[in-house]
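Next up is one chain by itself, shown in C-alpha cells, the form predicted on its own.
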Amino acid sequence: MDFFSLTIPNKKEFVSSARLLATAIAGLSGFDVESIEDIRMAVGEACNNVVVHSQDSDKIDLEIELGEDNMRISVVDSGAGFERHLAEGIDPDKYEGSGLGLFIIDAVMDDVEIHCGDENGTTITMTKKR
C-alpha cells in the first residue's frame, strides 16, 4: 500500500491543490476517467466543507492510501466538528440551501465515513474502488 499526504491552508484558493494531487494519483494508478472525476469532485466537496464550515481550523490535511483495488482518501480538519445527524434529515431533492456536499460525496464514492469530535475536528474518509 502506498501512502500520500498533503497539508494545505484552510483557504479556498488551495482546494485545487488537493483535487490535483488526488486526481493525479488516481490517474497514474489506473482508475478510469469517470472514477477520476468522482474522486476530484468528492475531494473538492470535502475540502470546501472545511473552508465554509470550519473557519477555526487553520489547515486541511489530505491523506491518501492507495491499495491494490481501491483508493482511500481522508480529509481532516482541526475545527469544532459537527453533528452529522442534523444533515441526515435533509431531502436533497427539495433542499435549496448550501450543504449538499455530503450528499454529492455519498453519491460518487463507494464508501464514506465521517468521524466528528467535540473539539477534535472532523475526518471525512472516502473510498473509491477500481
Given for the second form:
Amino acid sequence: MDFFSLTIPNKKEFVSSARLLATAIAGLSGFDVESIEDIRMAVGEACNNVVVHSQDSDKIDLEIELGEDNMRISVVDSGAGFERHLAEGIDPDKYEGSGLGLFIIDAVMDDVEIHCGDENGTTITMTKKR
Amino acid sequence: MDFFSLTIPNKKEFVSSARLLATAIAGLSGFDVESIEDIRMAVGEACNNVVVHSQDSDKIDLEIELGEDNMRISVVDSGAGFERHLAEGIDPDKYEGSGLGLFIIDAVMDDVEIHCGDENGTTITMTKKR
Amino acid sequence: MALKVRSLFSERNDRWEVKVIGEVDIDSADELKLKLVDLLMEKNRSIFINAEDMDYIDSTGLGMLIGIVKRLKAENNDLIIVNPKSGILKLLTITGLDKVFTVREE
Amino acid sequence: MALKVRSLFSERNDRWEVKVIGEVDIDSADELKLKLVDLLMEKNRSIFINAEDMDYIDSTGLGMLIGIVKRLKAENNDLIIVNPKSGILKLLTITGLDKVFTVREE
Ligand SMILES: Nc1ncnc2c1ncn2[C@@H]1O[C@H](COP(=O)(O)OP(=O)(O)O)[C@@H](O)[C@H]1O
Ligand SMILES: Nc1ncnc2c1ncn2[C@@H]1O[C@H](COP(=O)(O)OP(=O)(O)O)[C@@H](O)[C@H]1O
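Now that the form predicted on its own has been shown, please provide the structure of the form predicted together with another copy of the chain.
In what comes next, the whole complex appears, and the chain from above leads the way.
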C-alpha cells in the first residue's frame, strides 16, 4: 500500500493542482484512461465542494491510498459539514445549478462515503477499483 | 502567503509526481516558462537524492511557500543526513556519476540551504524569485 | 491560463462558432461565461462549441452552460457541442445533459 | 510509460537514429540505457538523438549518457543530441556537457 497526501489552500485557483496530482498518481500506478478521467472528475468535484461550501476551512487535504486493486482518495476539510440528502440526479429543465457534484462523484467512482463530524468538517472518501 | 505540502512514498517511480505538482503550482502562480523549468529540475534532483541517499526515509515531503516575490520549496526526508562538500561542478572527463544533483540545484535556484539534523534527516530549501 | 477561447460569427451558418481549449472549471467557468454572454449581447444566435481540445469541464462549467442554454432556448436557439473528448461525452451522458445541449461528432 | 524510444539504423548516415519522447529520469534512465546499449551491441556506431520531444532529463539521465559517450568515444564515435528543448539546452550548458556530447539545432 502506498500513501500520498497533498494540502493546498482552499482557493478555486488551486483546485486544478489537486486534480493533476490525483490523475498523475493514477497514471503512474497503471489505471486505464477512462478510470483516470473518472478520478479527475471526482477529485475536482470534491474539491469544488470545499471551495464553495466549506469556506471556513483554510485548506483542502487530499489523501490517497494506493492498493493492489484500488485507489482510495479522501478529500478532507474543516468546514461546517452538512447533512447529505441523497443525490438523486438532476432534472435539467429545473436545474438551478446545485446537486450535480455529488451526483457525478457517485456515478464515476465505485464507492463513496461521506463523514461529517459535528465540528470536524467533511471527509469524502471515494474508491476506484482497477 | 500560500502553503502547499505533498507527501509521497520514497520510491523512484513517484518522483515525477512531485515535479509535476511543483511545476503546476509555479505555473498557476505566474512564473515564466524558464523559471518553471528550473523548478522542475531542482525538485527532481532534490527528490532523486532522497531516493538514492536516504533510503531509511519512508517518504519524501515537499513543502511549498508561495510568496509575493518568490516560491520556496523544501524537500524533507528522515534519512541519515550528510555533510555537504561544497558543490564545485564536475569535470565531465573524470565524471563517475556523482555530484551533479546539488550542482544543478545551485545553478538554477536563487538560494539553496541544506540542513541535516543528527537524526533528523535532510531538509533542502530552495528559493526561486519571480 | 488553463483556458483559451476563440470565437467568430459564421455568416454562412448564422451562428457563433467558439473553440474552447483547455479546462473549464470552478476557476475558469466565469471567464467562459462572460465571453459567451458578450457574444449573445452582440448577436443572439445559436452557439456552436468546438470541444475537440476541451480537456475538462466540471459541474461549475456545466451549470454555467445550462444557464446559457436557457437564454438560447428563449430565442429558439441552440447550444451545440461538437467532438467532445470521451471523458466529457461520458459526463454529458451521465448527467443527461446530452439531451439539453445538442451533442455530436463531426 | 513516461518515456518512449524509437530507433533505426541509418545506412546513409552510418549511425543510429534514436527519437526520445518524454522524460528521462531516475525511474526511466535505465530503460533508455538498456536500449542504447543494445543498439551498440548490434552495431557500434555513433548515436544521433532527436530530442525535440524529450521533455525532461535529470542528472541520472545525464550520468547514463556520459557512460554511453565513454563507450562511443572508445571507438571514435559520437553522441549527437539534436534540437533539445530550451530547458534541456540550458541544463547541458550549465553542466558543461554540451562539450562532451555534440549538441546542435537542425
Ligand atoms: N465539503 C462540503 N462542506 C459542506 N457542505 C458540503 C460539502 N460538500 C457538499 N456539501 C453539501 O452538499 C450539497 C450537494 O453538493 P453537490 O452535489 O456537490 O452540489 P452543489 O455543490 O452544486 O450544491 C451542497 O449544496 C452542500 O450543501
Ligand atoms: N537527501 C540526502 N540524504 C543524504 N545524503 C544526501 C542527500 N542529498 C545529497 N546527499 C549527499 O550529497 C552528495 C552529493 O549529492 P548530489 O550533488 O546530488 O550528487 P549525487 O547524488 O550524484 O552523489 C551525495 O552523494 C550524498 O552523499
